[in-house]
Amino acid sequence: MTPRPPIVLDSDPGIDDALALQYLLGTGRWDLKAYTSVGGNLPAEQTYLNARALTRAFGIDADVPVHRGAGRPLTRLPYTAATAFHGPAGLGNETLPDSTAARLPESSAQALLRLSRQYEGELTVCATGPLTNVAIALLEDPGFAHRVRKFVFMGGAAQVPGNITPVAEFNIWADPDAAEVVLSSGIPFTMVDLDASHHWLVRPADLAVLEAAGPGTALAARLLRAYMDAYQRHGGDDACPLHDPLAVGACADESYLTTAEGAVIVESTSELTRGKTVFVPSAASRVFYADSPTLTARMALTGRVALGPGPRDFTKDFVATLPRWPGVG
């Protein structure tokens, strides 16, 4: 039997940050060596309680590790809550057990750091909130960079507006720095943002073929009802998107999403467009751009970039998944 490859998930829970989670389990390609949590969607102690519950829900308590994360941006006042469409605990309506691990004194970074020693050149490093966690490892260590095999985040809008101001995306815009230390690392990134994930939804036929799926999908039924009323009060249609959930897929398949190459500079010093990532595709920046030697220098660290939906249905696999790791509640 080939060993499942080892990953971290790195997140904010948060409705689909918890979808995210029932979905990599679903999957049973990877091997979760720790779920670590970030302020962002909520206050760190409130994520790092919802991470906790949701380890309980999903029965992995006892096998993967939650550690709290990073309780403010790198350099800014701490997060904004994301309540009106997360609910005032993060999770909806829900309100789940904690679980009954003790509670571990490494933090997120930590455990990133310590992860990609022990499975370097392996480790794949999934980011579902913002990057402070990894930027604090990288601060660190800038070595972890080059020790992990993939780092795969939601965030940022390529060539869409944003979703928290009309040029930013929500993780970015809550700790830019962190996310302009990571992009500029030299870290192997993938960015899914807005660009692809506002093109896969879930909608109400959907959410009834979770709903008759049995008590395993129930939590994640409730949850993803209560993400499309947010977005229906916020001026959507009967729809949410799947935002952290397709990162976790494209972290194994790249087909959800059509991408181009290229380097993303982040905003982080003007408060009207704070937050903003700026695509360079490398093809460009070699014709128009030859001149500039900090950009010249940036393009030497580029990433794969989802400029849209690639060819494969990411809802339909997702709603096919989640039913394969049943949930409690």
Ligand code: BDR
Second form
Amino acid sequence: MTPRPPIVLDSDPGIDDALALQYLLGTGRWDLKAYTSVGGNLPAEQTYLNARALTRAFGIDADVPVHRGAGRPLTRLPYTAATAFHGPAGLGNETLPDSTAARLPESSAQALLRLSRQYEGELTVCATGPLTNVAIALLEDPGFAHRVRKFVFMGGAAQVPGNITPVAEFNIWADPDAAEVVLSSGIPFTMVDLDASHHWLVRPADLAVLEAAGPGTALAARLLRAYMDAYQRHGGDDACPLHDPLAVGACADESYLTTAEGAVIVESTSELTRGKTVFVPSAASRVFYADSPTLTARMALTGRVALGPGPRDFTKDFVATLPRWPGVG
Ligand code: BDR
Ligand code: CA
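Let me have the form predicted in complex with ligand BDR next, following on from the form predicted alone.
Time for the whole complex; same chain goes first.
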């Protein structure tokens, strides 16, 4: 049997973060070395507790360490809670029991650094929340950027409107300074943004399949129902996007996305455009004629950026994969 590659999932659970974990486990492709939590959808202590509870719900609490993330964004006030979408404690209407594992003294950023050294050149890091932990790791040791094999994150909006403001996506808006540290570090990144995630939806028919799949997907189905209801309350259709699971999917296969090579620069100085991800395609960088040292320097630090969905159907894979790793709750 070929060994499964090491991965760290860095998350702010969060409904779709929880689904991303179950999906990751269901793929059977990865050796999950740590589940590092970060504040975002809820304050850091709550996302940590949710992460712990989820490892118990998915039966991995004895094997996968959970680390607590930074208490606040790099330079700003504590995270603004997204309870309107994720529920009062972040997991819809669920109250899941805590894991019995001891709390670990090692922070999320420290765990990321340690694992990047232990699995140099092999480690995939998938981030589905604000990029605070990854930025802290990079600020402490810029070599992190070159030891990671691949860094895939859910965040940003390259060529479409935002979801927390007209121009910004939630994860990047929550800690724009961290995102800028990460995207200017030279880390080999793939940005799984709203351009792609708003295309891969769970609709009532998909939910019905998961509801009928047995007790192992009952928790996921309830979470999806709560997420769909929240999207509907906010003016959406009877459907919810698979933002965070899509990022996990793209760690293994980017054909769920259509991507282009380019730099991403994060706006953080203006309140109105805070967290806007300015995408500069490599192919077009020469057409801009304003003299911008920032832009010129950044064209050496490009990654792959999603500009839309790809040919492979992510929703279909998600619905087929989830039942392969039952959850209890
Ligand atoms: C992102 O924002 C969060 O609320 C979700 O968990 C996802 O990571 C989508 O913009
Ligand atoms: Ca998230």
